[in-house]
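Here's a solo chain for you in structure tokens, the form predicted on its own.
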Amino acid sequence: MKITVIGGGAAGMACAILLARSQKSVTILERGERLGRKLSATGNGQGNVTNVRMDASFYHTDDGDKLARILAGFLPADVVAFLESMGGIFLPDGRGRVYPAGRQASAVTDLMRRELSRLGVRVVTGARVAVLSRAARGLRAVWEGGECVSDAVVLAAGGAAAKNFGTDGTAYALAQAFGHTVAPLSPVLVQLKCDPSAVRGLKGIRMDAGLRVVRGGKQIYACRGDVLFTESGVSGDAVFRASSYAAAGDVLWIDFLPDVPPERLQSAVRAGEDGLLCIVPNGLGRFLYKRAQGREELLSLLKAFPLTVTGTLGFDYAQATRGGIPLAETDDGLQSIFCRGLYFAGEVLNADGECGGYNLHWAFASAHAAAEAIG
């Protein structure tokens, strides 16, 4: 049985190291020069690979249903044996993010690329697929220099975010020709945007903070974690969480010592611009001081700084896709319901998740369920 597997990121790797284990002839079809280009930047350049903390919940789809009964089909712990079982160790932070012993994603994508060359699959890389059409036996794909039929084709050519990996969004039309539709497309885990002026001055800032989404005076989102002043708004990994909820005009409320009730903040805070010395960076001190109207103003800020979101940084900086080929466009195993023998895996597919190895988990989990159904 001939597979080809279009698309050389986490998913398609994984999805080809899975059927050729399982004694199938596999091909795997990349437009740039390297496999695995994304996944060697994921968790910030460390490779948070998934999150012992997995639930339907921490994700955003079109059917939470058949998500849900994907991710039971492939565990975190089944992420780590798969991985382990190429050699390396895998272990959990204190907020169950599971990164490589040695912290390094590059050492991820080189531990796939060596089973891939363990395993004979051939890759063609530099091989943008332009089309991809049924053939009399099976499924044609071509590209510019070469072309091929095969009994099965796997569509894991990611979504639209980060362009400087090659996934520019193009990969979708070849899904539309055999009818399939397109939920629109947006950028998530990206930074989010403010007035400049309303940041001026902060930009380097990083604060273990607290952080709230409001919208219309109703919080719809919370979450912990770093918060990072730029020119033009905020990043780190709190925000990059809050952007798979926040939307122009919601109101950003931004806790900067959320372990520290307000009752000890009226002891410890002093008169003057240096007031806040050991309580927050200097820089951030100076900027409160000026912005508050009084020292009542000033404790408040402390606890609830307000940011209105204007937008995101786009694409070229997002690190996910939100939107892509419905899941019920879908059977369970991934194949497209109008066209028998083309399936799909990863990012192309209308699923996004939180930040906290949520996406690269479910590229290895959709990998999966569409191997065992081919298989």
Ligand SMILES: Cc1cc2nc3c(=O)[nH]c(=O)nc-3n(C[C@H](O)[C@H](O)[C@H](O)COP(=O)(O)OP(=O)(O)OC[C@H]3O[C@@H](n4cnc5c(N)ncnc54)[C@H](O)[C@@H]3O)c2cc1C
Given for the second form:
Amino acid sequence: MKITVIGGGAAGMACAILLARSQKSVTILERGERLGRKLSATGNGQGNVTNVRMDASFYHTDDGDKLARILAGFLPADVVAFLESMGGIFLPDGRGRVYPAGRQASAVTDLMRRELSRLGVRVVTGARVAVLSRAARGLRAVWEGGECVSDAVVLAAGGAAAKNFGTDGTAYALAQAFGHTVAPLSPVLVQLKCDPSAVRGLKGIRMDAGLRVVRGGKQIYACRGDVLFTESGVSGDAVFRASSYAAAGDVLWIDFLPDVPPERLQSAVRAGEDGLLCIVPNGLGRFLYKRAQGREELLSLLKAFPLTVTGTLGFDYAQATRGGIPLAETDDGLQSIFCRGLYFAGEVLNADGECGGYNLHWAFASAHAAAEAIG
Ligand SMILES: Cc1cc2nc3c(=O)[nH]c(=O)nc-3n(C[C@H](O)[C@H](O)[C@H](O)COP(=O)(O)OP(=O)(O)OC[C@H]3O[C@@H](n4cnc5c(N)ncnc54)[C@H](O)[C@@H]3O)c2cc1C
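I have the form predicted on its own already, so could you send the form predicted together with this ligand?
Expanding to the full complex; the earlier chain stays at the top.
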């Protein structure tokens, strides 16, 4: 049985490895010059490949039940076992995020590339598939300078986020040609923008903070983690998580001292500007002191600093894509309901996870589901 995998990212490589291990003849068509470029950049270069805290509630999708079944078929321990079957050691940190012990994402890509080569998977780089169509037997993939016909195709061409890694959203058209729809796309796990004057002077300041997203007076999300001020807004892992929920017009409330009750700050705010030394970074202390009209406001800004969201930095700067091919347009093995032999894996599908290893986990779990179904 001949199988073509379109896209040599985390999902495409994983699927190809699983298929080749079950004796299938596999070809990967990758538009870039190398496999796994995005995988090599993940987790700030450290490769956060899954998370031990795993269930469907960490994801957004159109079909939560199907997603839950797919996750149940490939648990975080299975991701670790799959990767360690190629080499390496993978360990969780205190927040459940699993990394290679050597903390190098590019080494994960190297493991997978080495395994593909050991298994004899054919890899064609510089092959941007432009047309996918039915052939007399199977499916035909056409790229500039070549074409191939195979019994099954796995579309693992990613989403619309981070186009410098080869994912500009154009690959959805390959599925649309068979009647698939694309659930509305938006960038997630991305910096949030606000009025630059509201954060002027804070660029580069990072805090472990509490974050709440409030819409129309109602809290819609809360989390805790890194908040990093940028020129045009806020970034950091807490903000990335919040970006899955926040929209323009929402208010982000930042608690700079989530472990310190307001009573403990009373004497500090009474002591004037110097009172905030060793409580918040000096630059932030000066900024808050200047902005506050009196002690009460200073205290309230320390515990609840408001920023109105005006948007995001967009797809180019996002780590993941909300939307894509609906899970409802596939069966449990992620085969298209419109075209037998066409399967999907990874970010091309309408499933995006929170920050913390959930998107790579989805890439691996969905690749496993498709490979099992083909097998
Ligand atoms: C900077 C950054 C950091 C991240 N960090 C993490 C993290 O630590 N943990 C985590 O879980 N997630 C992380 N993510 C998200 C995660 O990397 C993605 O969700 C995941 O890589 C998606 O895997 P994929 O294989 O579906 O798609 P991709 O990795 O995007 O791969 C798709 C591949 O398809 C190729 N392609 C596209 N169109 C075509 C075509 N027409 N023909 C042939 N090939 C094509 C592309 O060139 C690309 O190589 C991060 C993302 C970014 C951008």
